[in-house]
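Taking the form predicted on its own, here's one chain by itself in structure tokens.
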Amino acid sequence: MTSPFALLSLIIALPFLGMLFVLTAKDEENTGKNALNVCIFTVLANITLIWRVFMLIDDKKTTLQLFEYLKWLPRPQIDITLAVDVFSLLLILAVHLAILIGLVGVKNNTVKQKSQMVFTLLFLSMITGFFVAEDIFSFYIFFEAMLLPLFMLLGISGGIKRQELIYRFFLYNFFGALILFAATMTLYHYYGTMTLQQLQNLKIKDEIEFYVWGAIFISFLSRIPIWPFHYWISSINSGIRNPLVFIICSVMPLTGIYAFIRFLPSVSSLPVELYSTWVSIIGIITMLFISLIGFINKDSQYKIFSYITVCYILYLIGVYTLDELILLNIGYSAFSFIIIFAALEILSDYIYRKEDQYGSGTLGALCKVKRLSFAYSYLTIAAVGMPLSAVFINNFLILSKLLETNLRMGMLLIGTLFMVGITLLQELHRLKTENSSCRMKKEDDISLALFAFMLAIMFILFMSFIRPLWFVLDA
């Protein structure tokens, strides 16, 4: 099924236009507050525009739909081919909820706040073209095309050691751009041209298979806070201060995730098999590490960042099951897992800044703000895994399957899970225990607007939770 009105094209596209629209805009006393309205109003828009996207899908298939083709350089032949199944429009709709969460976390950051509209919405153009890409090409060229709006945001408020933390972020992404673009190259130079589909299903010549295979899983980790690369990912998100910006940095590990899925062949070789089986060692062996500095460490940006971490781990070792059931289930649980984080990321952010003010301590915060406090509480219950997102039944699904393939890697994985449970749950009761010397009053609670926004925030996740799909009609 081919897509009517170009949809697909039409959802890249319309970031990119509210972008330039922005960017053209002239410099007044509100250009700012202009530039936010217009980048809420297009992300709605797009919003809107994703939700008729799932209205014309089969949601009951897995397969690719709504195919869009166009005739790119007839020498060399390079075809661009876009289409999307229900697993990528599900990342493309959560991601758009995360950066409006995001967007209404920075309304009252007027620091450089046209430039960050300008690259928010240019990096939320580029990450829904990398979603419907379906060939090698156009996948690489909005594989690394996002790298440029995120470098630009982490210069214009990505907080401490500023200059060695882009720097190492702009060496460890161009080295996994050239090897990725090498393996991509070697592909086109054997197959020609080709989706991602054909390359599933493509039987890779036996003198190349290990290095392509190589090459392929080395980019794509360098995305995920995996070691070695957890390093400088967990330095740069736990020193940003802008929730918008720390959203958009912890949204990246799911473009590595996504890769994976799509360039992984439905039938394992030995290559595939050999490198799995080393990074899903890798993976819990970080799980683990990266849960135990949370539960350690006192700052709640960094209690943040390790539930991210296991998670997007979690999702790359579910992903090597190559079941298609499990990959849903990762779609439905991955969905929730960042509209939770990122509404998460907001609030603690509002509690930072409030403290700052005061110059005390986070213990008792949440004391006297009822509206803070029941909002915080019903995210990191449902961050937990409590019945109350689709996060739950998904992840206990994903942890059945891991289970029953091998039961000490699946044991592992439920206790890193537990453990930044446990960190997360320990946040919460320190924000959580009266305190008589906490300095904030009813009057530093979040305001009606906000409060009404976390509540259709909640909504959404409870719905994921009764039916994963409840916003498509049925016919």
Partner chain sequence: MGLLCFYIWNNPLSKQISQDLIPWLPYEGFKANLNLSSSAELWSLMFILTGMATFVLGFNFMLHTEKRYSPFSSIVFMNLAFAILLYNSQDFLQLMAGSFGMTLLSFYGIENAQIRTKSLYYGFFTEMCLFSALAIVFSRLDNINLSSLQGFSQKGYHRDLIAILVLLTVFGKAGLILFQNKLLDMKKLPFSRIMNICFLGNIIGSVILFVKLQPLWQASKLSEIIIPAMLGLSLFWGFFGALIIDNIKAKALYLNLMLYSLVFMLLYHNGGHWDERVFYLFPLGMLLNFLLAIPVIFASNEVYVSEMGGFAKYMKRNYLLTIFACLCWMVFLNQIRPQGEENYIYIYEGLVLTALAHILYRIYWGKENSGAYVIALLTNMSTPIWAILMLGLGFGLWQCGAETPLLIYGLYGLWLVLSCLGIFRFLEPLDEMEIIQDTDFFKGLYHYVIVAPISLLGRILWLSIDFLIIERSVIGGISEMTTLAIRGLQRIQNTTWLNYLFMLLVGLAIILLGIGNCHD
Second form
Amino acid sequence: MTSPFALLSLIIALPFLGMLFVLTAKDEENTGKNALNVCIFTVLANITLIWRVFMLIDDKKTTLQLFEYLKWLPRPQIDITLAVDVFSLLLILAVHLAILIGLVGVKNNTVKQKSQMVFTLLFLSMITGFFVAEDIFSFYIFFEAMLLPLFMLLGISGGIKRQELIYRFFLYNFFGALILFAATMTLYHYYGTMTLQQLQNLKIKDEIEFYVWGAIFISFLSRIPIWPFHYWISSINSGIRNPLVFIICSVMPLTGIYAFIRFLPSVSSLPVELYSTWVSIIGIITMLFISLIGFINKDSQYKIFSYITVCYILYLIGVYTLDELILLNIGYSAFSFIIIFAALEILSDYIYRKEDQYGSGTLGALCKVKRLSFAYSYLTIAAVGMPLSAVFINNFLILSKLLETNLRMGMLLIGTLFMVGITLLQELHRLKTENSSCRMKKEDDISLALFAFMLAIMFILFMSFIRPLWFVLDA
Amino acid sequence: MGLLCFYIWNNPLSKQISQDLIPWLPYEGFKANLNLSSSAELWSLMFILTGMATFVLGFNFMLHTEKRYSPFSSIVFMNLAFAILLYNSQDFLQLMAGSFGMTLLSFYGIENAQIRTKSLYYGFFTEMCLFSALAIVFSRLDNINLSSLQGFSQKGYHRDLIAILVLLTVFGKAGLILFQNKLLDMKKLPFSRIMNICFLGNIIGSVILFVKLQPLWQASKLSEIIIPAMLGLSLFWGFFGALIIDNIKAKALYLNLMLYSLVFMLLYHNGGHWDERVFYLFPLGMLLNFLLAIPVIFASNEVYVSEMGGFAKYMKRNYLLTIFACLCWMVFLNQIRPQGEENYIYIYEGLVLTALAHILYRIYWGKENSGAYVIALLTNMSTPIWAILMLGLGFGLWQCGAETPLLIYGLYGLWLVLSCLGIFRFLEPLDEMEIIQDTDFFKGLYHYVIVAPISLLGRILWLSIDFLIIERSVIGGISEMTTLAIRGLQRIQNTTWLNYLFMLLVGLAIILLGIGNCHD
Amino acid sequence: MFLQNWLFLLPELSIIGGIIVSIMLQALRSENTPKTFFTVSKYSLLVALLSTIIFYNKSAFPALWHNTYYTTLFKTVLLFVALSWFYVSSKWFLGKNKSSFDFYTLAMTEVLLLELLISAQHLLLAIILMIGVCWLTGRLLRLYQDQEEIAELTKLYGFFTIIFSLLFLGGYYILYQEVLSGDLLTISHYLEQATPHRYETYFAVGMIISGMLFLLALAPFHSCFVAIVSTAILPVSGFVSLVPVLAYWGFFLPLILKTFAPFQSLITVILVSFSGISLFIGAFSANGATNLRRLFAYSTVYHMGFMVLGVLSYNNASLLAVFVYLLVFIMAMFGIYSGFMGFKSRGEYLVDLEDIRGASNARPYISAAFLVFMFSLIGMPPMSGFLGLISIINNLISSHGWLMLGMVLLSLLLMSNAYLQLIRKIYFEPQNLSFDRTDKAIYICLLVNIILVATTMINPSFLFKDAAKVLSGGF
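Please show me the structure of the same protein in the form predicted together with the partner chain, now that we have looked at it in the form predicted on its own.
Full assembly next; the chain just shown is listed first.
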């Protein structure tokens, strides 16, 4: 089914156009308020479009729909294909919502707000393109292109003290992108331009199969904070003092997971089996490391990072169960998961800033602030996998499948999930411990507007638990 | 209440009607629906629970123990709703959702923020155990219906592991030994909250889970060791706690602990199936809590037994109610009618009465330890309420009294004498011993056996592998080498004749080598 | 016929005319401003450009220089770039209030020689032209410099020019002894047929190639180029970086793909070695550079090394690959040098990295342009540099250059790090100096450049299809 009105191109282009608007938006008081408003408006407009796209597709089908074609380069011959399915649309929507949450979190920032909005919209455009790309070249283009705005956001607004970490982070991701480029060009050389669906059914020549798959695996793994590269990635994530930037940074591993799913071959081969085994092993090691370190680390940002990483790796391991039900559920779960950590991050940042203002620690910060306390508690409980969001169902499915494959590995994974859950609960406990030195007062509670926004988020999460595609109306 | 009335109206006792209310997850092999049905057992359970809920609310209303009345009431009723949901579970998801719902309500039922979040740890742990057990089962059966559990247990996959997980869930939720701190933390809450959580909250959930998941724990031979051991330990731990601990709320909680062990023992001996007698134990437990609440409420919220004593003089009506209630308790308990070799019921009764005798002695007959101002403020329950309660108990006694053997009355008399004599007076010095009163041995155990090793492991991994090996050695090494290379190149690219000539020669050498190579 | 030949010489004649007019104006008119000589050169170059296009396949002296589609394409681009750079340079002279006579005269002369070089059909003529260009570059280097300070450099440059001129002439002499003709076509036919070749022939080819490598600034023959670019005044620096390289490549490609085609094995060995060294020296040295122009000089060395790899498949695809990369490179470097014109403080053009700290605050649009061009140079999509990267990598893979591919990716990472350091200075660090007002012309140039970059990326078919047709038409 082809897309009417080039809708997919439109949802990629709209944030880009928004970015141009932001660039030209007047900012007399130098507060960046105009830029923020334009950004929020753009994101909301795009969410509306995405919702419309949801109603155009058949949500019962798992195949790609709404194809768009574009002839791009004649030599080498490269044609761009765009398409979506329920899974990719869910991720696009989740990222949009997460960024919207992030924007709410930075609305009081005035420093370099305009550049932040510019690069946020650019990132949004690129990542949307990534999720709708259906051929190997456009996939690669967007895979790499999103690094630029990410790097700029980290450097300009991230607030990271050790700048060399940002370069390492960028270079590491860039390296992964280059490896993918080499693999893409190799595939192109031997088989010409192809869609991702064709690639899934392709039997690659024996002499290059190991290298091509190896390159693909390495490049996608570079997006995920996998051991032994997790150290500086974790240093960056835990060092970020801007919630929007943290959210965007935390969305990056999703691109790796998504890429693995899209490139999953329908016909298993020896290299794929070998590499996927290694991925699972490294994934489990990473989960152990991160969960243990998150447990002992006192930094709340690190705790959230460890939670995010462990969940992502669980999804990654779930991908290689090669079960269609699980793959679909990863989409449903990721939708909730992304919203949860985005909301948790902005609340965490709110607490941190308030306490910074008072010059005291965050122990017992939630004692007197009921609205904030409620929202934070809900999100923490949903995050640890309790039946308040779709994360719960998905974790159940993935873990069941993994337990079926290997009981010990499954129990180990449950152990790590338990550990990160305890880590988050530790933080909640710490924030709720009554403490005389806590200076946050009732007046420091989140505003009613923000609370209403949080309630809306919680509503979305809860509804996603009840019915994953509750917002899709029959066209 | 509306939902309950709907069920009472719709479903006569003997009929079993199932209604799929909301179709939920539509996937092949993973269809889950929200089911509601009714049965005689559910009717009995709901009757008892509603009665208890009414009592708790009435207790709160009459005696003004709770400041935030409406939120508390809503929690009480939601407990009933989740109990229905949990009871009606036909599949894993509804079971887990219902169980979690009850955990969450217990969480919100606790007003103290610190205790609340601590309870979350326990709740999370138990839910994860349940989750893991059901995940393993689903992985083998590929079916989420509870009816398939029988078939699973016959196949015997991972029976020991699953049994342990299920028992951890059940006993953790209930707050039995090893998890009793979850229960005892509530000594900081008012009695209304204690009664709500202890009799309408997680214990109901854990009992339902115990029955629903019976095929899973029964399949393993380990259960035959673990269950009696756990329950026995809980019973005796509860007894010693009720006897020794100074805090009256803690004593009430220890008595609840003993009750739970009895409940589970009954169910266990019934092969994990529903035993109607269990439903009647909860009101009895609640009655004991109420009896211990009376001196607290009417003695200006004094919670330490060591600060009480000789209250019988000043609270005659209360005392009379208490001892009458104890008689009723014995009579009602006798209705349980132990079958066969259920001697543990007698053991339980004996231990509870022993503890109760000591407690009542300390409160009403012992040496007067409270200050003059406390004595001055001691009051009795208002006459109307007292009268209603006495009449209610009297009515119950009259109903059951005929079937009660005289031995019970005789034993009651003996107990009454013992409660006045105070044969456990020698235990009073233990009130001053901090090591017994305040030390939490289990917390230390958890810390040194579980938390500390994990923290140490985390630190080692972070410092040695992450920081020293990866960051400093590998990455640092690469970084240093790059810097060295850059510096080296900078040196050989200075604007000096030597450097320029060197470059020239290198280039020409390459060309010459190329020529030599190709010409050969 | 005679008149016809003069007509076909119009491009060259208009440039000569422009030079003569400039000399006359300098000698006879006292009220000359910096703009005067720019105006003269502007018109002469415009006429040259138009006439080049009109007489695209007409040659006055075909034995000496022969115009084809291929040469017209290169010449057009060269004239266009030269014209644009002259325009930008005029701002420098205006700002400094210095006479531009020397610069424009010498530069126009160099443009003339380069033009002739592209179409040169006789090897000796080409060599003489190249020597002439070198000499003119040496003169340009000395413009407005402290002669004592650059004495050493001038000597070094002079020495190396002599060395390589001797190598050129020596090579020619040996070849002439064998072929008895200097005509490139004759040489080509002879070398095709006369196999096996003698040692002397190999030497001759090697000597000529070495001269070309010096002119192309490939490491290890790059030192002079780097020194000139980092020492000369900005107009000269930009001119030397942007203009001659087009002509050198225009001449170099047919030389090795056609004339010296039988020596593919020797050329491959040389080019691969020089390319590898250029990639690494360029990337490493750029990382250590604290001078802006030195950084981009090394960057040029790097990109030249990259371009050389595109030649290695020795077919029409090589031509297209190199041309596309070259074009993209020139567009980006032009933008960079235009940006340099915008970074001025207290009348002085900034050359140090430390001086441009926080430039994004004062010059956001120029900084944004820098960002675009630098990421284009890395080859990051969606910038046009990606097109160049695709072309070269595609060729590399076609020729199974896996080792080179690995080296390329590694060196690209290093080069990116150097650019990232610059981006850091511009964007992430606080402002150091106050910046002078920037001429509007700079913004116009940058805007046009960015539009070209954007258009190329969005619809590259006009570049690829049309250029491919022209280039494959042969030389």
